[in-house]
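First, one chain by itself in structure tokens, the form predicted alone.
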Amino acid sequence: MIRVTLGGDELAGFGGDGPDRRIKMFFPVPGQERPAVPRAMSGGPVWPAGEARPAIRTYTVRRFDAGSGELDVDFVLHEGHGPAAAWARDARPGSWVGVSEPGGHYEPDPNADFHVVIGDETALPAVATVLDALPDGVPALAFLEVADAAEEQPLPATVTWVHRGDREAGAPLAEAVRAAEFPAGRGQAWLSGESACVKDLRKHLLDDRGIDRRAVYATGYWRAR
């Protein structure tokens, strides 16, 4: 993974406090320097006359510091990469990208016995900032699944880590969120990755932990076919 470090003027009064804050990214495309952004209307985006359309991706918020201006976003590099990861690859300062305001929903609820956090390394951004939000004194569980152990990182909680290797992606994940014992009372989960992966996670935790739906915040990240 790589982490690029955004800043300028246009980030004044920026909303990406909190956790899992997600944002549309505009990538230049060639011939591009800095790459064309739609302004936001009622009846929706309107763009440039004249201008070819970015690459546009979403990713998460990783780091935002109002006081210096400073926008952390981290990309995942893999073999052939798409825009998004070949500009965080070649990035250098001086370089352009658009970002939108940042959205998101999840809150942690304050009221549950426990949490559970699940995510691949498509995740891991997001997974930072949920766990730093995630209530004292309450037990969390976190389950992550990445390549080996050279891709685990520091996180602000005890994590079970799954190394992949070899295998199809989601699936030692799905093993070891199922192999797993819970804590009793009512819990809150969010998870994020590979979307079949996801949703079946997503059913187990309804159907076989007994986890409310409104207390599941499940999204798919990406495909693996």
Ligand SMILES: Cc1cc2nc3c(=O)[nH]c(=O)nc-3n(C[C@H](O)[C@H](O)[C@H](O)COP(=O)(O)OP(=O)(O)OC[C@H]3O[C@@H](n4cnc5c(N)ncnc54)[C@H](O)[C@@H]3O)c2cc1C
Given for the second form:
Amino acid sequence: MIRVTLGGDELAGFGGDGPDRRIKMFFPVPGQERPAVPRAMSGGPVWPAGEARPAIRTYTVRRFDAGSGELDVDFVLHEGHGPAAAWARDARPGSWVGVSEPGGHYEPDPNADFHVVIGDETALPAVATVLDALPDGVPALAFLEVADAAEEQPLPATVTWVHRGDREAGAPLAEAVRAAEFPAGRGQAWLSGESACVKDLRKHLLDDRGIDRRAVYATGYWRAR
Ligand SMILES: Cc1cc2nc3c(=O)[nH]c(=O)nc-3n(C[C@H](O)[C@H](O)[C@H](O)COP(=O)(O)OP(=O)(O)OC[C@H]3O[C@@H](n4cnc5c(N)ncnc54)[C@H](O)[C@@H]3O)c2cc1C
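Could you output the structure for the form predicted together with the ligand, given that the previous block was the form predicted alone?
Let's see the whole complex now, leading with the same chain.
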């Protein structure tokens, strides 16, 4: 995981605060210093003519400080080395990247009896913002799968950390969630990570744990191939 802090006049008025805010990021293609970025128009995005289209990936607003205008994004430097991970690995002061307006709809339910938060390292930045937003005094169970102990981070809640080691992505996480005891009552769940694991655990939360489908907020973040 590497943290990249972005700045620039274009971030003035950026609405990035809150739990689980996600942005589209536009990465320069080989030979380009600055990526092309689209203009948002009512009929859809309009791209500058004659410029190569960037690689586009989705990332989480880990922190936005309106005072300093700084935007932190945490990138997993995964083995597949796609354009986003490669850009983060090579980024230096002065490197350019494009950022969209933030989106995201998750809000903690103030009436939930307990919260469950589940993710892998790609979801760790979002999990941190989700845990920050949970109401005090309501039980919260958090499960995070990372490669090994060195990838754990301090978070504002007690977390069950599981280590992937040589196992398939998502397998240790699915085991840990299935083995856990949940509090009684009406739960709300947030989960993200490898897509097949998210699909499997969403089904587990609905079918085996009886959590209401409207209270399960699940997103596949990446696909193991
Ligand atoms: C809403 C949302 C928020 C996200 N927030 C973050 C975030 O804050 N930080 C973050 O690091 N990621 C985050 N992701 C996940 C990130 O968008 C993907 O991991 C993305 O595929 C990375 O792009 P890339 O160009 O590096 O690799 P790609 O070109 O997309 O993929 C190249 C190869 O790498 C593999 N791969 C991709 N990601 C991983 C991975 N994590 N581990 C192992 N193999 C992988 C693919 O299977 C593929 O074979 C988020 C995704 C979503 C949908």
